[in-house]
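Here's a solo chain for you in structure tokens, the form predicted alone.
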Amino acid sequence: MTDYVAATRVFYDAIAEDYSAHFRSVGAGRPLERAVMAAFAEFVRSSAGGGGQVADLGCGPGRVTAYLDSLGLSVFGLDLSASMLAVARRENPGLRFEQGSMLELDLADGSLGGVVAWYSTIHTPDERLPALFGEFLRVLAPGGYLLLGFQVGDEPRHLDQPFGHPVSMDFLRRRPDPIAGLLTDAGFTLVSQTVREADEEVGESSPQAFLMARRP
């Protein structure tokens, strides 16, 4: 396991129950957000696959896994956190969750009608990301899709002893040309681009990109 993988699992387990308390109003409850992930549950269902399932990649507490379940997806959650999973299948215990990483994934090539990594690429060194967009390449079908998420910027947040545990971890942020094009040369084709602008009320930053694209 590389030592930024290994620093996520040791942050996320740190400060899962708090971070879940936290954010309950974030993620798949925005109405742009809902959007977008309508906009993918409706590609995934009409894929020339007929669909097929769904992975959410990082899925922390599950919130995300349990909207595209409530969209009709055949969908489960893969997380690095014992922490975070656990929180994950105590608040939808009809969902599956699994523990493990996306940058190697326990999944038969061509497997997925869907992969969705919803700010869970933020901490992936910009180095492994071609690597990290070929792996969710092989495990989707021809048709398939791909959702990210992830928030816009050049520079890196820090973030220090949150909710006061001891442990610190980097944000990184990105502009969504340069992703497309990382997309594009792992063999995906670009389906859609979209910007929103920072929040401010709930105490945003940056804006926020949300990509979609198709395996040929």
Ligand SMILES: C[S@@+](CC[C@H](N)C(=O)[O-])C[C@H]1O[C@@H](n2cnc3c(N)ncnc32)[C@H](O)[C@@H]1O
Contents of the next structure:
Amino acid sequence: MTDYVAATRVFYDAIAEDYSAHFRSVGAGRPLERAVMAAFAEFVRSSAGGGGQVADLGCGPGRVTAYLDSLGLSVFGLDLSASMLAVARRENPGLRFEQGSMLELDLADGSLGGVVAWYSTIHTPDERLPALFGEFLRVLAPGGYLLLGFQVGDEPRHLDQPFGHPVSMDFLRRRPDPIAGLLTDAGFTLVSQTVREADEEVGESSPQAFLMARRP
Ligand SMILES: C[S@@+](CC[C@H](N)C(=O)[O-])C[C@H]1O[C@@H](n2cnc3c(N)ncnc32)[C@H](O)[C@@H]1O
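Alongside the form predicted alone that was just displayed, please also present the structure of the form predicted together with this ligand.
The next block holds the full complex; its first chain is the one shown before.
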């Protein structure tokens, strides 16, 4: 396991309970987030594979996993952090959650109808993104869909001692166009790029991007 993956796991193990409590009221997000997820669910259900399994990679406490389940998708969550997974299992007893890294998925080629990486690629360094997107493509069946969510910007946001815990982490912000370019370089067909402005009322400091792509 590389240093940044281990550091990410330590960070989220420390903050899992507080992170979950903080985001509980947000649910799967605001109207645009829910609209994008609804479109993703419809695409997956009507795709060539007839709507195979969906993996919520970097699922954290499982709030998005639960929302995708409520949209009728057959979904499971995967995360690095044992503490996040403990919260996810406790709060969503009917759903399946597994531990692992999305950089090396223990899944067969072409075995999924959809992949969601909702604010979970934000700790993967730029130089590892081509390999990560290649891994997403590998596990998707032809006609399967990928959905990414991430903060928009050029500079990382450094978080020190969140919720009073003695840990710190960089949150990488990115521009949608270069990410879309990396997705097409990896072999995806781009479906949509949605960007909404920062909602300052809830303390956001950057716009948010939601990219959808399809394995041809
Ligand atoms: C900002 S949280 C987002 C959690 C969830 N998707 C949500 O929207 O609430 C990022 C999550 O991604 C997970 N993560 C980061 N890198 C990962 C990797 N390489 N493999 C699996 N999980 C990862 C972290 O452990 C953490 O739970």
